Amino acid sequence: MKKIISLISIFFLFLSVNAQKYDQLAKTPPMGWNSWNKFGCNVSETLIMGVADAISSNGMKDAGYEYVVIDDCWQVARDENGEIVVDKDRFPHGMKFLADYVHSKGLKFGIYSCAGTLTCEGRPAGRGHEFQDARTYARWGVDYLKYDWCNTGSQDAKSSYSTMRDGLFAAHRPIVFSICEWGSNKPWEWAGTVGNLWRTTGDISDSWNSMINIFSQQKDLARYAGPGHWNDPDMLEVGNGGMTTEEYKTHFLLWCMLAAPLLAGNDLQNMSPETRTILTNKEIIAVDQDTLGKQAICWRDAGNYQIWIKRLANNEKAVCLLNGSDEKKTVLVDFSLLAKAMSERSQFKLENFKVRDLWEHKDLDLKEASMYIDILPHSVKVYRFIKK
């Protein structure tokens, strides 16, 4: 017996020491679609099912949509074997039916729960149960986790989520793991192997001041993005009607200039032409899914006015000028200074270039190097620079 209990402790101690994630998961930022920040607890399988339909046939999923996540409130009980236990009132056929119904649209599923013995709304959490869970996921087909911070009392952030990775690579199904921890742990020091991304602040709300605050807290954080780990800022809120439309083409480039994921958070059934063009403009989210995996940096701060970088593959780069104030501002703009702005060859020319807008669909007609731009308020300009 002392022997068979050796061998057991020998056996989760090569685990331990040998903890992985699954590596080529979330190689550019995820893109889909969260219930939260529309519908709260309000969730259920019909809801669930006419979003697949919608990102199927609204233009999403050809622009790259491809998540559904099911956020907190699916869950009631643990049964006497401690199974997690789906509301039957609002999930009558089970995740299983709803993920196979989402896999049917091309799509993929994704689900919730918690690091801490309750959810944030009181449900069943994850908390000792990690590797029952990360087995029922795996056996109803879900491809990815948001996993929460409430009700954690004195644990350790890294352990905690490092015990729940361990669970998804036992498992043995590739589930992109997404670590809602809200930034209080520092978690892009340590997240870069134990999860696919990582919340850096708090909850965003549909205001401008909270989508503005949460995107200066990204400043530093560049250089811990990469394919496979990325800082997330927190999901969308693009169309929920608290702010503006210009407010939400720059809440939405924001977010493709930090290499963030992409999860709408709006109500996908009932979508304005705005919104949906925000959304599905495909040259935006080309910036937001580059390969090479860099999240911008603020080249030049000079407070409401701020130019960003995003260094792209094949040495492009895209450039955002944002004005983060309540006045129209009128900007003079140097493209040839821009052209060898962060560029690994100080040799880089504006004429070995066309200078690309990518809210207007259209490349610049540059006569001079320099030219005036108008931009409104709370507003912002993106160009890509394409090599010729």
Second form
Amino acid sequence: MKKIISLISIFFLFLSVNAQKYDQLAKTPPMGWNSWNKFGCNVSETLIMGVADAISSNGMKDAGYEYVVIDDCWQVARDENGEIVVDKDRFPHGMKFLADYVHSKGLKFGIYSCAGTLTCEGRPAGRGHEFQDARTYARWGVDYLKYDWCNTGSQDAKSSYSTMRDGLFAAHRPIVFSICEWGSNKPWEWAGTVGNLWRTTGDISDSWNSMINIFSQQKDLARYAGPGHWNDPDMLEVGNGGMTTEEYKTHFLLWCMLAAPLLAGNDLQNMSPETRTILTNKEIIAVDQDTLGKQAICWRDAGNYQIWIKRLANNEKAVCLLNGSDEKKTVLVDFSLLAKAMSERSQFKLENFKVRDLWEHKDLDLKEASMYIDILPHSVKVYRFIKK
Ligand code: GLA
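Just the form predicted alone so far, so send over the form predicted together with alpha-D-galactopyranose (GLA).
Complete assembly follows, chain above in first position.
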């Protein structure tokens, strides 16, 4: 009997050791770059090394971008031992070499696979090889794994992703686990203990309609986000050419209001000054990376005109006025009302704050509590209420 009891306790100990994720990861939303939005399957060692060079020298690393992630198409087969085989033509020195190179730039290295039998581009995926692949990734020095949901047939999402989580944990390397199941099985309801971020929708494309449509689908998800577990409205399209500069500013700011992971998806080696200015705006990035880890709430919704509020540490807040319409809007903004918004206590008076415009990098000179403000079409204003 004693033997049985100790066997049972060893079994439960085994379960509790394995059924968990590393808990010190992604305390703020992960930041980095991913190859997919701009390069699709056209990935190579040269590209990744060039991107690592660019991030570490163009102000991106300094602004907080850290993970360099290769998306689909780096893998071609499995060998006779079931080991994943890297495309030797595109990655002649293999993944360990590349990870070492990325690390040598003070950055982290990410890779992609999929919970199904094949990736979305038909490459060999993780199904049945989870623990083996996790050990391989750990050996290579992988720091971030994006795990897709193609070719999964009748697989159960929660248990499929949990298997990979357990594989990663057993591999003894802290690897950020990015769940990419497009919101199909409401991952916000179960993925908090499984991964560090989870996609909430289908793929973004480089257009205003796609971006704003994805944004609108995040409205009810705020309560599921927090340190170590984030809603992921997909990677950034800033700089890819399909939106205007104003629209890219809006896209970037809205993602920061959502406490979204910030994975740039453009060509960092050939970036315009406008794109660089948007992606490296430190005051706006600070809203995303705020340690309280709250996702913004839609506080007022008048269709195309909305006010979003993100609570920040130290009882501060960021307020975003969004004009989603095709016309310029002039709105009368009551800053004393905004100072109180989403806070009950009396100290939330306008006189206790300075109000800073995060695009202009200027404190407002508020002569009156209310002020008329022009907002361009498809544009945003963003103010940070900073404790005096
Ligand atoms: C899916 C994902 C994308 C990308 C591609 C790669 O569509 O949602 O983000 O990873 O697969 O094939």
